[in-house]
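One chain comes next, on its own, written as structure tokens: the form predicted on its own.
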Amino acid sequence: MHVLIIYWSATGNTKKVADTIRDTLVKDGITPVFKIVSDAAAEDLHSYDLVFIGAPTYQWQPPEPVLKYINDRMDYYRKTNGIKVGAPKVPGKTAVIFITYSGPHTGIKEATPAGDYLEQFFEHIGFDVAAKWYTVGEFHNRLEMSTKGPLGDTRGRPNQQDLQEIASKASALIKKLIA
């Protein structure tokens, strides 16, 4: 199985999740290609069986470096006829989206639009989106945002329990796709 993990992380929350996915896949016998979005510009996503993409959410969207990456990839697939009317699935192409968020105002509702945005990109290029994983992360450098929101105290997250949940999901997904 040919796997790509792409992510962007400003504070380290999303990187922790990306690292956990990579380490889990390696333990399961798969060595993924592992890149930050700025290093993934030339990757043809269709050359992979499984693509993970991860980002934090900023104002209900992926951050600018991820938006730029997605827009550039959309342009590429438009030019190469990789986007078709009806968005037919390309057999054997699967994507997983992982989003980190602190949700200091409205909780997970702050993260789901970013996941939905990335899902639309993958569906447009024919990928089956197997999952969208949302992981709570600390809101760095703003104590009030990390302690008084609807999620309670998010300092230190994603923590070991959060990352173990990601590892379990990644391992289960790989077993399902290989079966």
Ligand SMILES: Cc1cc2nc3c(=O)[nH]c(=O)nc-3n(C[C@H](O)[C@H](O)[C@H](O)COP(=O)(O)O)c2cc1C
The other form holds:
Amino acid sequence: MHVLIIYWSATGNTKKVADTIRDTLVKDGITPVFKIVSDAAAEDLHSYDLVFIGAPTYQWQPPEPVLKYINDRMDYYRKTNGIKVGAPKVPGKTAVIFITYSGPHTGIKEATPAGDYLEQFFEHIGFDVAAKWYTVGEFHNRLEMSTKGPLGDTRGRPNQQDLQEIASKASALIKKLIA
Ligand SMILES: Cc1cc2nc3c(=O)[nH]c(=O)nc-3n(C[C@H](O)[C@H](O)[C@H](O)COP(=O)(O)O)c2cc1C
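Next up, can you give the form predicted in complex with the ligand of this protein, since the form predicted on its own came first?
Let's see the whole complex now, leading with the same chain.
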């Protein structure tokens, strides 16, 4: 199985999740290609069976470098007739979205639009989106945002338990896909 993991991370939370997915896959015998989005422009997504994309949420969207990556890819697929009416599935192509968020104002609702946005990209290019994973992350250098919001004290997250959950989900997904 060919697997690509691409992500962007400013303060390390999303990178921790990406690293956990990579390490889990390696334990399960798969060596994924692992890149930050700015290095992934030349990757042909359809040459992979499984693509993971990860980002934090900024104002309920992926941050600018991730939006730029998606916009560039959409331009490419439009020019090469890769965006088809009805978004037919390309057989055997699966994507997983992973989002980290701090949720200081409205909790996970600040993250789901970013996940839905990335899901739409993959559905437009014919991928089946198998899962969207949302992981709480500390809002670094913003104490009030990390302690007074609806999620309580998020300092130190994603913590071991958060990452263990990601590892379990990644392992289960791989087993399901190769079954
Ligand atoms: C500029 C900026 C804007 C952010 N906006 C939001 C937001 O609107 N909602 C939210 O839940 N978290 C927000 N966050 C928190 C991040 O989404 C969260 O801490 C994330 O886990 C950071 O990921 P990273 O460490 O991989 O960069 C924001 C963080 C930054 C730096």
